[in-house]
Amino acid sequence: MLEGLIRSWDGEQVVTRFDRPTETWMFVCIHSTDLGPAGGGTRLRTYETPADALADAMNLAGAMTLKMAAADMPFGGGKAVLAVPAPLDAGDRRELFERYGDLVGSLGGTYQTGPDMNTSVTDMDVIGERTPYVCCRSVERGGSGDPGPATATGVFHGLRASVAHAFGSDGLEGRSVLVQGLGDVGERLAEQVADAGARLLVSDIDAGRATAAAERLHAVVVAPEDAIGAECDVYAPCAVGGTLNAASIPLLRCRVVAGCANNQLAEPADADRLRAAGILYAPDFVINAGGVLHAWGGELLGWPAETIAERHRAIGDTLLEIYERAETEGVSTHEAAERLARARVA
């Protein structure tokens, strides 16, 4: 099954190797080189099998080549998936990213990674400590620290660029913001939405993080088997991939798509069924790039604080220039945005 994928998969390079102290697989993804080394994230997970995890870091990898390039980063694409048995304790989570740093480290900066899914701030200090090949290590270790303050902000520019197409004004007072999802990005999200008056709804699997958060945010709770369905006019989702499907789109209820969550379209024909159902969605390799922004940008780049606001504020026009695209050329917005980020990278 692993060898089916490689053979199949039009990236550059895969490196694995098993972490027998653990039993954990470390898949290490090279989607792409051609606009610099391959930047992106490290996911902590457990998955059914070996296989599943390999395809997932395969997805996000090429997700990455397309996000540098529509950002307009001189980087290509990469992403690494540790796909763990069972949650570790505190010492074995440690020596696996010790490991794990070394790993990173023999690729001689041609992957260099920061925190996603499950991994944090901390873990990237422990890598750290191995290779210089990692971004996002606290402030104290002369990181730029956590990345999801940033997403947010670079998602909230986003959605507001889109409700400014699907409604004629960016203004989000009155409209009503579905966040589903309320980790590090997604809370981030719906602060900035409720601070911008709009009407939040809020949704996660924790019953309890949603309470929490709607009674601080003056949100109201939608449970998560009803949030793909709930009325409102956008809907983010926040939390993990692969949500928009055939079975799911038909029963969405809004105007506008527009979340931070990576792979939101479980195969590229969903881009064409929001099309059809007359749904703006936000292409989630634009719209979310705003870490990459401050991570990437900011300690390889050297980009001050304002230029990152800058680039921050300019995914809402990336997006604004995807619409017309999509409208011009007759495709959704998913298609559009590929033909611009591919255009960028060839």
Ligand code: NAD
Given for the second form:
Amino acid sequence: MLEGLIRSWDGEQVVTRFDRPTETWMFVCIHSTDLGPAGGGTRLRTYETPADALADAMNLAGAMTLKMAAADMPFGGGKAVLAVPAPLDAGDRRELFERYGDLVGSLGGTYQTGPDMNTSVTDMDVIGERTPYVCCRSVERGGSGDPGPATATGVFHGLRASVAHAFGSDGLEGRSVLVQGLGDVGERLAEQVADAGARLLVSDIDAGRATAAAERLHAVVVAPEDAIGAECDVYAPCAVGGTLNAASIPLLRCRVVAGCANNQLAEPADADRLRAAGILYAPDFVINAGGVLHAWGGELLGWPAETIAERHRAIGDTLLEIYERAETEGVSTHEAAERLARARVA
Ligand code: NAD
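Having seen the form predicted alone, please provide the structure of the form predicted in complex with ligand NAD.
What follows is the whole complex; the chain from before opens it.
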């Protein structure tokens, strides 16, 4: 199974290590170094099989190549997965990240990591004790810290550009925006959207979180099971992937989808389903690049804050270019974004 996956992958290399003390499979997947060293986060999760973990890392690494290229960054794409058999206690977790840091270090900079699902700035600090090839360590340790706020800012610019394309003006006054998932990114996006005068709807499986955000930001709470069918101008998926699929798309009552979640489309055909439904979709790997611009740009390219802010605004310009190309070429916005990114890699 693992062999078949590796043979059929279009990426450059897979580095595997089995960490015996914690029985964790480590997979570092380097998809492309054509534009520069591969960059991408490390995800920690329990999977049914090691093959499921490897497949996840491969898909995510390919998406990082597109994300870096679409953001016009001189980096390639990679991703790593630490497939733990069960949750680890703090001591085991620290030691796992120390050994994982050694593995990343052994690659000599071909792959530079950062946080992803279930990994934090604290984990990056541990990796950073063993290798310099890690972004988003804490600010006290010389890193750029949590990328969430920067991701939210990038999404906000992308959301406004998408509204401009769909409605003819980027003003959010009176527009209704549903933010699904009020975590690190979603809550900050919700704040910016509310500040811009939008009518905010919020939804989270953590009911306390949704209520607290709604009170603070004068928003309306939508139950998690009602989020897909909620009537709004913009649906911003900021929780999990796969919310756009054959079953959910016919239920959508929005004009624009623009949020930070990774892998929003369950399958590529969903991009065509959205197009057929007249819904403008902001490709996830374009709109959610703000954290990468902040961390890889700030830490590895030495960009000052003004440059990072400029590049965050450019996410909106890139999306407008993608929307125009999609219309001219008669393809989905997802396809147009992939074409733009692939042309840059080529
Ligand atoms: P997070 O874990 O901080 O927050 C996720 C939130 O979504 C939580 O409040 C959780 O309760 C809620 N949630 C989970 N499942 C839900 C569901 N089915 N319905 C409604 N709410 C649900 O995560 P985050 O860092 O804010 O990231 C959110 C998404 O954006 C993820 O898909 C992540 O991969 C992607 N992303 C994050 C960053 C970043 O910088 N953090 C960058 C790029 C992409």
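Everything numeric here is computed off the predicted structure, so don't read it as measured data. Definition used throughout: the rigid core is the maximal C-alpha set that superposes within 1.5 Å between two forms. Residue numbers count along the first chain shown, from 1.
Novice: Does residue 51 shift between the two forms by 2 angstroms or more at the C-alpha, the core having been superposed?
Specialist: True for residue 51: a C-alpha shift of 2 Å or more.
Novice: If I superpose the two forms on their rigid core, does the C-alpha of residue 23 end up displaced by 2 Å or more between the two forms?
Specialist: Yes, residue 23 moves 2 Å or more.
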